[in-house]
Amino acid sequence: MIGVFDSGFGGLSVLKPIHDRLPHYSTIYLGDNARAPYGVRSEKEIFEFTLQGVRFLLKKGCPLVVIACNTASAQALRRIQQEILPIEFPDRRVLGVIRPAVEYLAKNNKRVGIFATHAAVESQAYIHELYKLRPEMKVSQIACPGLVDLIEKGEQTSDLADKLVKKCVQKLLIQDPQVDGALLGCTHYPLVSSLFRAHLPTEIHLLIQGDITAVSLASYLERHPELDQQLKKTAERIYFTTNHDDLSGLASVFYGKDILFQQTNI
């Protein structure tokens, strides 16, 4: 099975395109809702929490895990790949959402804006990766503090959310009036993509990560048939959360239909 991990609900906006793109592949989703959001936490906490989630999925037998969280991908993925997998799970793979987005941006844009959490912005992960592929790119990062909290509370259509998004867009346009593409660099932000679209100039291409990640994952599996052969393809769907409240209603907003979660501790 393909494991998908996120700090909360946001990863469901990545999981849905994966299901659409690879409908026969079985998946296990884990949302660490009890400790969300990660974007305001320390690098140490983000690494420890992400490692716990990834280990949970690997121990469930997943040959491949996707960290469907920008903050966790920025702060924890490389260490997990370099320090943990070779020792504990040498035959497994863990991927993130930043690299696929970076490859897409480097190929299609010249001046990009990235809306993300404070932790993802502070990590400079997008800037480092983009400059490796295309050093001449102009990259502007805008942190959107508080936006994940509003979305997790189901307040993505509130006036407060609209004002916050408008403020973030204005900051981007001040930093780079000639920006030609804007990435929602947090998997929660697709829930407010209409707000970003409303405040961004029409000529700026708005990019959402879920579809990019799904296309990249399908390509990765084509290039690694030895891994693809290990994946279960019975379209089984399993969902875990670390929160012991009923989350099915809000999760359906991210995924598009009701989801039945199993509670777990990690």
Ligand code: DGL
Contents of the next structure:
Amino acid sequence: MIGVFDSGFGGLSVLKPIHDRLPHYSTIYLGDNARAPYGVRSEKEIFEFTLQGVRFLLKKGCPLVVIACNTASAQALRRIQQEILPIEFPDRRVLGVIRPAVEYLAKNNKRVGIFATHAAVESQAYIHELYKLRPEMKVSQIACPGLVDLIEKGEQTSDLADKLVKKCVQKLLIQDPQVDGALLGCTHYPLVSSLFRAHLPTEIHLLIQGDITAVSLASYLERHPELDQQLKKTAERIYFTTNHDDLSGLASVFYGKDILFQQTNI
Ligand code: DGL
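Show the form predicted in complex with the named molecule, please, because up to now only the form predicted on its own has appeared in this conversation.
Complete assembly follows, chain above in first position.
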């Protein structure tokens, strides 16, 4: 099975396009909703929590795990790939969401704005990765503190969410009035993409990560048939959350179809 991990609901915005593109592949989702948001936490906490989540999925037998969270990809992915996998799970793979987005942006845009959590902005992961591929690129990062909290609470259509998004868009336009593309660099933000679209000038492309990640995953599997062969393709779909409350209703809103969350400890 393909494991998909996020701090909470956000990874569902990546899982849905993965299901659309690779419908036969069986998946296990884990949202660490009990400890979301990660974006306000320290690097140490983000690393430890992400490692627990990824280990949970690897121990369930996933040959491949996608960290569908920018904050966790920025603060934990490399260490998991370099320090943990070779020792504990040498034949498994863990991928993130930043690399696919960066490859897409470097090919299609010259001046980009990245909306992300505080921790993802602090890590400078987008800036480093984009400059490696296209040094002349202009990159503006805008942290949107509080937005993940509202989304996790199901308040994504509130006035507060609208005001917060408006303020973040204004900040971007002040930092770079000529920006040509804006990436929602947090997998929770597609759940408020209509707010970003409404406040961004129409000529600015709004880029959403889910599809970009799904396309990149499909191409990765084509290039790694030895890994692809190990993946179950019976369209089984399992959803876990670390939160003890019943979150299935809210999760279904975010996924766009009914899903049933099972509670687990990690
Ligand atoms: N969805 C996550 C991301 O892509 C993080 C949200 C959070 O837990 O702060 O960054």
